[in-house]
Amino acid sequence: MERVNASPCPYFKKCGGCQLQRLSYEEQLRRKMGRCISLLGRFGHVEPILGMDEPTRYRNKVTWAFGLDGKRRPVCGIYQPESHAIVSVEDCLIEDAAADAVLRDIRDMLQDFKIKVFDERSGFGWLRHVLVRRGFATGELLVVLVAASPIFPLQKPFVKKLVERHPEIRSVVLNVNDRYGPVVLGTREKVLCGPGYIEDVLCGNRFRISPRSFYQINPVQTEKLYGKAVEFAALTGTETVLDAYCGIGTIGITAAGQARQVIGVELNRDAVKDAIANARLNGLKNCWFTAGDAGEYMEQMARDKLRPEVVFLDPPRSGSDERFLRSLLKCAPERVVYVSCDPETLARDLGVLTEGGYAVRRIQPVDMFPYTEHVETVVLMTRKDT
């Protein structure tokens, strides 16, 4: 095993985020494409794992947790894993130094503007996880402030003071989190200045990203693992896609070009007006997305006797649950490209549905996230009888 003399990062053995630090970058890709053949390789040829060219700062979504240590000093950071530990950092060598630097100025503006940071043991503080989104192709930040209280006295001169400092900054937003427990974000939010939202451009179209839309963090790479999922769909311009867990339609909006039309379907309802907004933005009349389970949407496709040509699904990393599985082998359609962040979870899925009829053509792993575990997946099915 080809190793690395040392680990280039200091929070390595404290942090836990990057697991494959010591490994040389061409011995975890090794790794990685080891594992998915072992996993997904039963199912046909796995193609060798696109990479990438510099590995570092690939980040474009970076969150530091606030809280206090055991000495009761104020602390900001990565929690440890499976831990609410944080372990205090300066700079992280995976996220975006932009980002970096606006999370250690807020850290150095807290005592000026008299912030308190939440202590989950006795309840009482403010300021909980500060989340700072980059648009990589448009330099614009987006600076999410997750407290426990909307109350916020000081905030005018703290986000003059901070817009300042980085004028990239687009926009500032103070979402609410009272809850306990391991979710970031609240429901409640306000935006501070700006539009609340920033502006990206991936694979040719312009995206707009709100604090909870989801949005892959490797821009980079998806430009490669898009391409590849619009290339395994094969569109000719007169099918029908349905672009199932559509996000805020980055799938779906990058194959339009290509599809007569395009149908996402999505629960997360902030992420649907995102992607309203974004086929707006990009021009594009083809595209129509609706708040919903995708599998009651096909269940009543299949009802009406109505059958989408492509589904794209890209699900958390959990992967498919069973019932939507059998919605997709009941709506049949002729080619299903699922994109995947987990190779367990997809070997998982595939073997329902290689059971239901469908046999798998291709299989490309692409390297979304260097110096960790994961990696993400891209595979084409098409029904056996086709």
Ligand code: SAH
The other form holds:
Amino acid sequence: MERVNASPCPYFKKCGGCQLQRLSYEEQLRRKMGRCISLLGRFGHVEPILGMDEPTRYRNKVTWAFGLDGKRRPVCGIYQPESHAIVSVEDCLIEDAAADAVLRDIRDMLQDFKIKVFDERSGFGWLRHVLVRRGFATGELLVVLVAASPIFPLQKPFVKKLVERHPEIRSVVLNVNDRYGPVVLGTREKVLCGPGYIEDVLCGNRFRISPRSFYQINPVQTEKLYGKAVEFAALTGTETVLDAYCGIGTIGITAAGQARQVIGVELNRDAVKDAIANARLNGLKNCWFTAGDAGEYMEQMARDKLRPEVVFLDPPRSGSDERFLRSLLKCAPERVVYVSCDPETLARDLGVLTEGGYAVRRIQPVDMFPYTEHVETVVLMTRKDT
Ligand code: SAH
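Write the structure block of the form predicted in complex with the ligand for the protein whose form predicted on its own appears above.
Every chain and every other molecule in the complex is listed next, the one we just looked at coming first.
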């Protein structure tokens, strides 16, 4: 195995977030290709993975945990894998530098603004996490303070000072999470300044992104990923397109100019609101978005005998489900473009679709997460009889 001599990151041993840190970038890509070939090779030729020219500082979303260390001193940084111990960091090589600078400043402001970090053991304290999102194209920053309660006495001077230091901050949101468990964001939110979201530009379209909506974390590679997805869809302007698991509508909106109409379905209501706003923001009148379970929606489409010509699906890591895949087979679209962040669940779902009459025509891995073992893949399928 080709190794670079030393890890470029001083936190490597403790943090564990970048499993491939000690490998050269070329070796990382070779390894991801090997994984894709072993899992997906039985479906067809795997095209060479699309890597990054500059594989660092790619994360546009950064979350640091705030808590106490073993000696009960305040600490902030990144969770160790499978543990609640926080590794204190100053800076992370895969995170956006401006986001890290905001996080360091918040850490340094805690004492002056009488902010206590949350202690998971006793349940005392206030600040649990801070999430910073940056629109790479617009430079806008969204800061989300995740706290155990909505009471923040020095809120106004805190926000004023933070925005003075970082004028790129467009919005600061207080998110209240009073539950135990691994989920970072709670369900209650209060906008402390700005509109409560930021905007970014991707593939020539403008997107609004709210704190709880999903947005791809590596925008440089996302343009390559969506470029391939839309190329595979081979749209001619006459098609009805379903964008399943659509998030804030990014794939459907990228394809909308080349389709008759786009329908998006997504479980997260905040993301659906963003998607509707995004269609409007880009002057698109042929996009429809609906909140709900993708499987249930697909089943309804099959019952109503609606037949989209093209279906994009981009499910979470767990992959799609029986209900969705069975109904997809009933609707029998001409082309299915599957965007996946886990080749194992992708292989499982491709098994179902190939047995149901589809043939895999293209398999394109894209490296969205350098230094980590995650790999993204976009696959084109068409019906075997076409
Ligand atoms: N296509 C989008 C989002 C992909 S992430 C993009 O590229 O940005 C997967 C999305 O699936 C998330 O937004 C998540 O909220 C949504 N999701 C998860 N389970 C779902 C389900 N059962 N039905 C519909 N959407 C679901």
